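Have a look below at one chain only, the form predicted alone, in structure tokens format.
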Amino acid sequence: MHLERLTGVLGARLVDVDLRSLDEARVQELRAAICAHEVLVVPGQDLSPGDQTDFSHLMGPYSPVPFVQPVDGHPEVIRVVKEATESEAFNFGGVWHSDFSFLPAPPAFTVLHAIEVPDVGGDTVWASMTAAHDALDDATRERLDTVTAIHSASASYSPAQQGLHSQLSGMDIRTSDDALETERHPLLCTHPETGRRSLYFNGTYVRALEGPGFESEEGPNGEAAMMSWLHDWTTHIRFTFRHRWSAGDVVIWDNRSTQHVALNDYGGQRREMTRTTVAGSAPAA
């Protein structure tokens, strides 16, 4: 495999490969590359929803997608689309997050295929939670090692958010009270394949922290202050990679060690992607 690193922190490009024709050895190489580089860009692909499903199955079993209805006839594929006429609508994925971290076993990988992209704008930015962890000083790392993060979809998919999602005519997103359920994951996790540690945090789905010193939300060392600091730290530019999409790009990323955001700066232009997710395991300290 010919890999080109895209930053000194995360991200690589894989060229001269067709994701529709991979043997087992190539699949294992690909998986190792994703885990190592955290985000892998594969340009020049032409995947139907069925092709994308087949490729995702090579990486592992399907990971459930709550709240978002799939493409007709392809129950594992969702379409991420914003029409040119929806300039004032929010952007799906337009806040920093790690896909469905509120699940008991969040997805290991996400596969996103660009069908139609704006002439300019609509980039996606990823941040390495491995790099964010490794840059912590010893005292902060020791303190965070005892913290549990409370994940919930309440800020994104509770019924109060239905009006926001209904702005996107090309997507069928159905909010429910299920979004109020919570899941506890360690704040510092160990990657099940690389053994590297990361900060498993994102400001969208982490709604609270549990651990010594967080009995109160008040004060410079309390929960609210730490949540704000964690967001600023984990999304700092030095930990990031920004991708400008071209039609035919497939980007595969490791949700266990990254978070990401889709930029909403392409008003009056259409953007369409298809997305699949690959099952993971419960995050473990």
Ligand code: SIN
Contents of the next structure:
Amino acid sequence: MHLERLTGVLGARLVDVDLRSLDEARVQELRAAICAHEVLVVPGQDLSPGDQTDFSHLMGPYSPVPFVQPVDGHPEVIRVVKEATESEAFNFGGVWHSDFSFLPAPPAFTVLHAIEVPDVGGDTVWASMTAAHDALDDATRERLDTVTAIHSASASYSPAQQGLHSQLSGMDIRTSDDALETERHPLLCTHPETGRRSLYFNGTYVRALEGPGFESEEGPNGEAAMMSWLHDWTTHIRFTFRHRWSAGDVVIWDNRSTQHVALNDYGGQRREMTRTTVAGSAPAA
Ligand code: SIN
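To test you: the structure above is the form predicted alone. What is the structure of the form predicted together with succinic acid?
Up next: the whole complex, starting with the chain shown before.
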């Protein structure tokens, strides 16, 4: 398997592979490469929604997608699309997040396939939460190890957000009160396949912190200050990899150890992706 690293932190490119014809040994190599490099770019693919579903199944069972309606006839595939006429619209995935971290068992992997890309702009950026963890000083790591993060989709998919989602004519996103549910995950997690630790935080779905010292939201060490610090730390540019898309790219990333953001800088141009997600397990300390 010919892998090329794309930064000194995370991201690798795999060439000369057709994701429609992988044998079991190749699938295992691919999976190990994604876990090791956290984001894997596989250019030059031509996957129909059915092919993308089949490929995702090689990585593991389907992870159900809440709130976003799937592509007709392909219940496991969603289309991420913004029309050229929707310059002012919100960008799906346009704030730092880890996919569906508010679920009891968030997806392990996401597979995103570029169907149509803007001439300029529309890149995606990932941050390694493993690197963010490893760069912590000992005292901070010990403190964070006692913290539980409360995840919820309330700021993204509760009915108050319906107007935002309805700006995207090519996506059918149905908000609901289910978004108000919360899920508790340790802030420092151990990756179930690599054993590496990471800082499992994202400012979109982590809505509160529990642990010693967070009795008050206020003050320089309170919950609000810590949430803001965690966001700045985990998305610092030194932990990131930015991908400039070409049509046909497939990017597969590990949600357990990364966050990502889709940049909304391609006004007047169309961008279309198809996305599948692969089941994961409950994050564990
Ligand atoms: C997502 O957050 O899943 C979408 C990312 C992108 O469109 O680049």
